[in-house]
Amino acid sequence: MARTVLTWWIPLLILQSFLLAIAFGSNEVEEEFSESLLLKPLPDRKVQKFRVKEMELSFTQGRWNHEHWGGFDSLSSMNAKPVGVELWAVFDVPHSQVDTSWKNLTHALSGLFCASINFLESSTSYAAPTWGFGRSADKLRYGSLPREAVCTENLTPWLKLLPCRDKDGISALMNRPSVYRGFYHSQRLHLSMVDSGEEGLGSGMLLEQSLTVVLQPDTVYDGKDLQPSWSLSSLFGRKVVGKCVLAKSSNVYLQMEGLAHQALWKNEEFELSTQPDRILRENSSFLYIFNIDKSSDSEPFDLGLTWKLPSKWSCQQAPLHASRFLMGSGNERGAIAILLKATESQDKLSGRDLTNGGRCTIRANVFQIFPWYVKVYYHTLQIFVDQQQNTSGEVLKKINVSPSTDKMSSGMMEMMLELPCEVKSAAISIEYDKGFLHIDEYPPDANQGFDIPSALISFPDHHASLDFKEELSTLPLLSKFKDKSLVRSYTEVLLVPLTTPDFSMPYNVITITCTVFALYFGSLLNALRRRIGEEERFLKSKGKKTGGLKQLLSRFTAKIRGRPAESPSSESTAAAQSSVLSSKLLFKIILVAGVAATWQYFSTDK
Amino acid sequence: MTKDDGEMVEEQKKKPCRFWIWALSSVLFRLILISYAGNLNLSSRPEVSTPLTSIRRLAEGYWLKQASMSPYAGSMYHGSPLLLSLLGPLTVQRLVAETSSNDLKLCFNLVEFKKEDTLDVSGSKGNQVTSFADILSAILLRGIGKKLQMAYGLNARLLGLLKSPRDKGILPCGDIAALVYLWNPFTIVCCVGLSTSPIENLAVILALNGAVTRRVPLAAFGLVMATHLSLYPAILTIPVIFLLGYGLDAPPLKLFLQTRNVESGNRSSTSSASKQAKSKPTAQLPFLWKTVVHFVFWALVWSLCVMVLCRLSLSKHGGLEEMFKRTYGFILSIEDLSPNIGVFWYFFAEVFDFFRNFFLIVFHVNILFMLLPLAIRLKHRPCFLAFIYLAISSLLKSYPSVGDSALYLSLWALFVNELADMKFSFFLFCGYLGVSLLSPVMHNLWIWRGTGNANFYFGNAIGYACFQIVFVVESVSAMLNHDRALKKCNPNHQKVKN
C-alpha cells in the first residue's frame, strides 16, 4: 500500500516545478515589456497609491504534504503555503498610516481577485508580527483567511496579469477542470519594489506570479509496480503550441531527485519524450531544462514520461514535523497544541552546521495568530521535550506575544524554541478560553465554527536551495531557486466551535428581562410607598370606625361570589392590596412597552 | 435579674465556644473540599468566576505584568492593579508548586491530553491561597462579630424602651450571620473556587465594620478599597454616612419622641415644658456632621493613596486612564458575554446594536434611581440600606456571581431579629436552592452536552434575578412591617400607661 501511495508523488512533484516555470517564465516577460500592457490593472497605481514596498498574496487550496512532497526544498519553503488567502505586505509609509494603507490595499485587491480579502481589513483579522514570520520589518501586516473558498474566479483575474493570459505559451495548459482537480493548489502573487541603481530610471517593481499544482497522472494502474507514466496532455488535457510572443523566454523544467545515476533522458530507468535542451546537475538532483520557443502548431509541445523500472520516492524532510491540533471538549475552553516531531532528516542535518556553543540545537520559530473570540491564556503555555515538561528557560529563547483585544485586535504569539538535536517531539500546549459573541458577529453558518489561521514553523538555521555550479543568470526561476530560502511549514487549520445562542430569541430576551426588571422596580417601589396609603386607611378606619371597611369587605364579596363571606378582613384587604399592585403593575408594564413602541417608531420613522 | 445576668453570662460564655467550633469546622470543611478541588472545577464556573473575578484572568494579567505589558493588554484582566500585585505571586507559585510535584507526562493521544488539561486548569490549587481565604474568613467573621455585639445593644436598648417581654427571644445575630457566611455555600463555592470576590467582600464588610464600631478611617479604607474592587460599592456611601451621622439601626425616631413624650407626660405635667426642652435634642438625634466630614476626608485620603499605588504599579503601561478605562469602563459597558447568573450577558448578546447604550443606560440607572427612595424610606436603619444597596447592586451587576449573593445573604442574617415574620421565606429557601442546583445542570447541557441551547442557562438566570427580586422586595416589605408593627404596638403601650 505504502508503495503504491509512493508511487504517485514522483510525478506530482516534477509538475509542481514545471508549473513554477511557467509562472517565472511569464514573468520575466513583464518586466521587458510596456507598463500599458504588463501591468494592467493591478500594480502600477495601486503600489504607488498604497506605497508597497513588498506584498505577497496567496490562494491555495488543499494543505501542502510535508512529508510526501518534500519540506526542505526551495519548493515547499517558497510555494507551500496555509488554506485560504494569505496575506502580507510591507509599507513604506508612517507608522501611523500603515493601516489605513493595509486596509486600502485589502479592498483593492478584494476587487481585483473577486475574493473576500476586504475582511482583512478589520483589526481583528490581522496582526504585525515583529521577527516570527521570518521577515523582520516594522511595517509589516499580515493576514489570512482560512475559511475562503478559492477558485476560478480567483484563478482569471490572476491570469490577466500575465501578457498572454492562458491563451497563449505555457500558461495554455491551464485548463481549470485539470487545475482544480488537483490535490493542492496554489496561486501566489509576488510584489516587490527593486531599485535599479540607476539614475534615471529610479525603482521599478518585480511582480512574481507562480502557480503550484500537485496532480495525479490519470493512467490506469496496469498491475505492475511501475509508477504511472504521464504527458502534459494526459495531465492538462491540452499540449503547448509554441511561447507567448511577449515572453523573453518560457522553460519547463523536469527536476529528477534522487534516482538518477546519470544525466541521459533516455535511460534504464525512465525515458523522456522529448529531449531536453540542458540538463544541469544540483547535489542530488537533475534538471532538465525544455524550451518550448521551437514549439508551433504543427509541433506542440508535450513532455512525456515512461518509466521502465520501479523506483521509490523519497523527499527531503524539515529538520521537524509540525502539526497542531485541538484539546478538550466542550464550548467553553479547551487548549491548542502544537506538537513538532522529529523526521528522520533530522540525524543528517543535526551534525552539519548547527552547533551552538558545544551544543547542538534546533532553533524554531513558532509565529500564532489567534483571533479575538480565542482568548487565549498565555501564562499557560506549557512546553514538553521528549513528553517531560519543560519549566525553565532553556527551550524557550524568546517569545513576543501581544494579546487580543476583544472585538479590537487579534492575538499573536511568536516563539523562539531551542530544542536539542537529538529531539524525539516537542510539544507546545496553550490554554483558551471560548469567546461569546453577539449575534450578529456569528457567521451565517455559525455552527459550522470558526477557523483558526494556520500557524508558521520556520526553521532560522535551515535554508533550502538549489546548488547549481553554473551561472543562472539568464534562467529566472532557478537563479531564484538558489537563493537560500528559510525552511517554514504551515501547520492545520483549526476548526473551533463556538457556542451560540438562539438567533430567534432577541425580541423574547427584551421584553422578558424588560419585565423582570419592571418587575424589580414597581414592586419595590410599592413596598416602599405603601406607608403612606395604610396610614391613610387607618386614620379612615379610625375615623369611621366600621363604614368604609364593611363597605369594602361587602364591595369585595359581592365581587367573588361563591366564597364564603367570613373570610378575614386582613386576608381580603391584602388580596385588595396585590389586585391594585398587580393592576399597577400592569399600567407599568404597559406604559413601559408603550415608551418602547413609540421609541421604535420614531427611531425607525427616522 | 441577678438569675437573668448570671444566664446571660453563661450564655455569652457558651455561645462563642460553640461559634468558634463551627467557624473552625467550616474552615476545616474548606481545607476538605480543597484538596479535592481538583475534582470539582469549581475555579472556571461561571457561577463561580466572572471575568471580574476570576483567578486565571488574574494569574493571566499578573503574567502580562511580569512580561513587561500591561496586565490589562488584551482584555483578560479587569481587576485592580493592587490586587495582581497582592494575589499574582500565590498564582505563579502556585502553579510552579503545581508542576514540580505533578510527574506530568505528555503523551500524544487527545484523551491523556485532556486530562492533564482538565488538570491543571481547576486541580492547581496551593495552599497559599486557601491559607488566604482562611485569614479572609477569619476577619469577616471578626468583622461581623462586632456587628453582632452592636446589634445586640441597640436591640437590649430598644427593648429596654419597649419593656418587651420577650427579652430572651433575641438572637445572637452576629453569630448566625458570621455563621451564615462561612456555611453558605456560596461562599465556600467562591472560596474553593479561588474567585476574588471574597476580598471584594472583605472589603466592604470592613467598610460597615469601620462605620458600625465608628472607626472612621476604617470605614473609609473599606468603601475605598471595596469601590475600587468593583465600583459598585460606591453606592454604600450613603449608609456609611447615615451609620456615621445618625449611628446604628434604630426604630423610627417618631417612635422615640412617642415614648417620650409619654414618659415625660408620665412624670409630671408641672415642669413638661423643660422636660421636653431636655429630651428634644436626645431625640432628635442630630447629624454628627462632625463624623462625616472626618469620613470624607478619610475616603479622600485613601483614595488618593489607592491612586498613587496604582499609579506607581502601572507608570510604565498606560497608568490610571488605562486602568479606569479596563476595569470601570468593562464594567459599565457590558463588553465580555460570556454566561454568568445574571441576565445581561445573554440580553446584551441579543440585543440590536442600535439600542445597545439606550438599554446600558437604563440598566445602570435603574440601581441609582432606586437609591434614593430607599434612603428616604430607611434612613433609620443605615445597616439594612447598606444590605438593600447590595442585594440590588448584585441583582443589577453588570458580571454577577454567588460570591455577591452570599454577601448579601449573610449580612441579611444580621436581621433575623427584625424580619423574623418575613413572607415567603421558604419559598425563597427553596428557589435559591432550586437556582443553584439547576444552573450547573443547564449549563452543562449548553456548554458541555450540546444539547440545550442558550435559553436554558437564561431562563434559569430570569428565575434567578426573579428570586433575587422577591427577596429584596419581601426584606424591605418586612422591615417596614416591623417598624409598623413596633408603632402598633406603642400607643397599645401609651393607653396602657395612661
Given for the second form:
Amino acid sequence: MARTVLTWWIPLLILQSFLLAIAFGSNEVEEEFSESLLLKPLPDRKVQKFRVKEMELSFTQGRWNHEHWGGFDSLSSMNAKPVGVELWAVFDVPHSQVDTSWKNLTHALSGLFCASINFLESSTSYAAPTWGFGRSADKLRYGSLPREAVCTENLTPWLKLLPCRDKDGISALMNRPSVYRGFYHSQRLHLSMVDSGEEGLGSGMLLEQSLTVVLQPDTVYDGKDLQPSWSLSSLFGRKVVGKCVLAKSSNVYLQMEGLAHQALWKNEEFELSTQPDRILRENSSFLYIFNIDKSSDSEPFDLGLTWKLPSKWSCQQAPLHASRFLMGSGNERGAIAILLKATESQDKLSGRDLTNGGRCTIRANVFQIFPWYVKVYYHTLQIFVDQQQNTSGEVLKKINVSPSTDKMSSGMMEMMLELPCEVKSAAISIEYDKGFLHIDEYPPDANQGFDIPSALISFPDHHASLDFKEELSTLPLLSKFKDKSLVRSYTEVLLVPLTTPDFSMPYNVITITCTVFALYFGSLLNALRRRIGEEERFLKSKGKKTGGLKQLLSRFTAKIRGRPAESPSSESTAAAQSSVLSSKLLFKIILVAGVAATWQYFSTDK
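Okay, that's the form predicted together with its partner chain, but what's the structure of the form predicted on its own?
One chain, no partners, no other molecules: that is all that follows.
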C-alpha cells in the first residue's frame, strides 16, 4: 500500500541565472555569475474544482472467495471489491451541485484511467445511499460497472501515481503477466481529506493505493501431501533489487495463520529463505517483517517459503456468508433472492448485541441497486429465518426504499436485519418485472444479458483489525490494519436476460423496401424516357426482316388465284403493334404500383 500526501499548493520554481560580461579592455574580460530561486504557492485547481472530501475507486477482476480466503480480517474488509469498477465519493459542495460534481469527476477519472467510468454520469447508473453503504453522508454518490473489463490500460495509470512507478522498489514486482494470471486482482485508490494534526500530517489530501492479488505457485507435484512452496521470483517473475529512493520505508510482510507456537523462521513445519528483521505476534497469527533497504542488484531480495510438513488452517470468516441468485423463468417476471448462511466461526465472534433484552443478535445491513429496466415490487418482500417465513417486525428493523423511474433513475433498497445468534440460515426474496428497452438502448452484446450490480452485506457490530501490542506508528500499512474496519462482503453479480428483438429484421425490411422501390422507379423512368418514333422505326425494321416469307407466300397464292397481291398497310400494322406495346407497358406500371402500395399498407404499423 502506498501512501502519498498531496498538499494544497504546488511550488512554482523559477530559477534565474544571470551572466554579466563586462569588457574593460581589448584583452581583459571579467565574468560575474548570480542565481536566485523564487517559490510561489499556487492553488490546486483540480481539488477546488471537484471539491471531493473522500473518494474511492477500484478496478477488480475475479470475485473474492470469502469462504477460503477469509472475510473477517482487515485485508478482506478493505480490499475485497465487487467485479468491475466501483466508485463512491463524498463532496463538500451544496446539495444542488452534488450531481454536477459527480458527473465532472466521472469524466476526469475516465480519461485518467482509460476506462468507461463516464458511463456513471447518467442518473440511471448511480445512487445516493444514506446509511446502508456503511458511511453516513448526505452528499454521497455510489456507482458500479460490473461489465467493465480490467486490463493493463487501467494498471499503467495507477502505477504512474507512485513516486517510482514500477521501475524501482516493491512496485517493480508488478509484472503484468503475473498480475493478470491470478485468480483475483483488485487495484484500489482511496483519496481523503486530512486536517492539520491528523495522522501526524499537515492539512491536505491523503492518497492510498493498494493492489490485491491472489496467485497460485507454479510447482510440480512430488507425491507428498504438502502445500506448494513459493518465492517472490516464482510468483511475480522478478526480484526486489532495492527500495524506492523517495520512500521513507520499504518493508515486506509475511502473515502466517494457524501457527500455535512456531514463531521461528526455521522450524519443523516450514522454512523461510531469508531471516526476518522483526517478528510480531497477533491473536491467531504471526507477522514476519523484512526490510529491503539493503537489497541491491548484486544481492536482490527474494523471499521464499518451503514447507516440510502438511499443515491445515482456515481463515476467519464473517458471521454470515451471503450469496445471491435469481428465481423464476421466462422473459416477463422473476425474483431476486439473498441467502445468508451461518459460518463455522460464528460462535467465536465478538461484538454481539446483548442490549436487546439480554438476547444475542447479529445485525446485518443489506444495500442493493436495481437498474430501471428491472421493475421491483417492494411490497413482495419476504424474509425467511430458518426456512420459516417471518411476518413480524422483529427481524426487519429498518428499511429505506427509492423506487426507480423509467429511463430516469435506478432503484435502491437499504435494509437493516436483526437476526438471532443461533440462526442457521436466512433468506430474502423480492419479485420484479422485466422492462422493455428501445432498440437504440441495447448494447452490442444484448443477447448476453444485463447485469445487476453486486449487493453489499455489512455487519455494523463487527469490526476487523490486527491486534498488535507493539507501537506501529512507523509502519503505515500495519497502522492501517490496526484500525478497526467494518466487516463487509459483496455478493455475486446477477445476469438478467431481457426480451431482445431480432436485430436483423430492420436490415431485411430495408433491403426488401429498397428492392421494390428500385423496380417501381426503374420501370417508371424507363417509360418516361422512351421515344415513340424510335420504337416505330425499330418495329418497321423488325417487320421487314421477319415478314419476307409471309409476303412471298401471299404473292404466290395471288398468282394461282389470278388476283393481284394485296400489300397490308404498314401504318395500320405499326399502329396496332404500338398500341399493344403501350398496353403492356401500362400494365407493368400499374402492377408495380399496386405491389408497392400493398407492401406499404401491410408494413405500416396501425
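Take the two forms, find the largest set of C-alpha atoms that superpose within 1.5 Å, and that set is the rigid core. Numbering follows the first chain given and starts at 1. From a predicted model like this one, the values you see are computed outputs, not experimental measurements.
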- Message: Is Val245 displaced by at least 2 Å at its C-alpha between these two forms when the rigid core is overlaid?
- Response: no
- Message: On a rigid core superposition, would Phe436 pass a 2 Å threshold for CA movement between these two forms?
- Response: no
- 2 Å or more on the CA of Thr156 between these two forms, with the rigid core superposed, yes or no? no
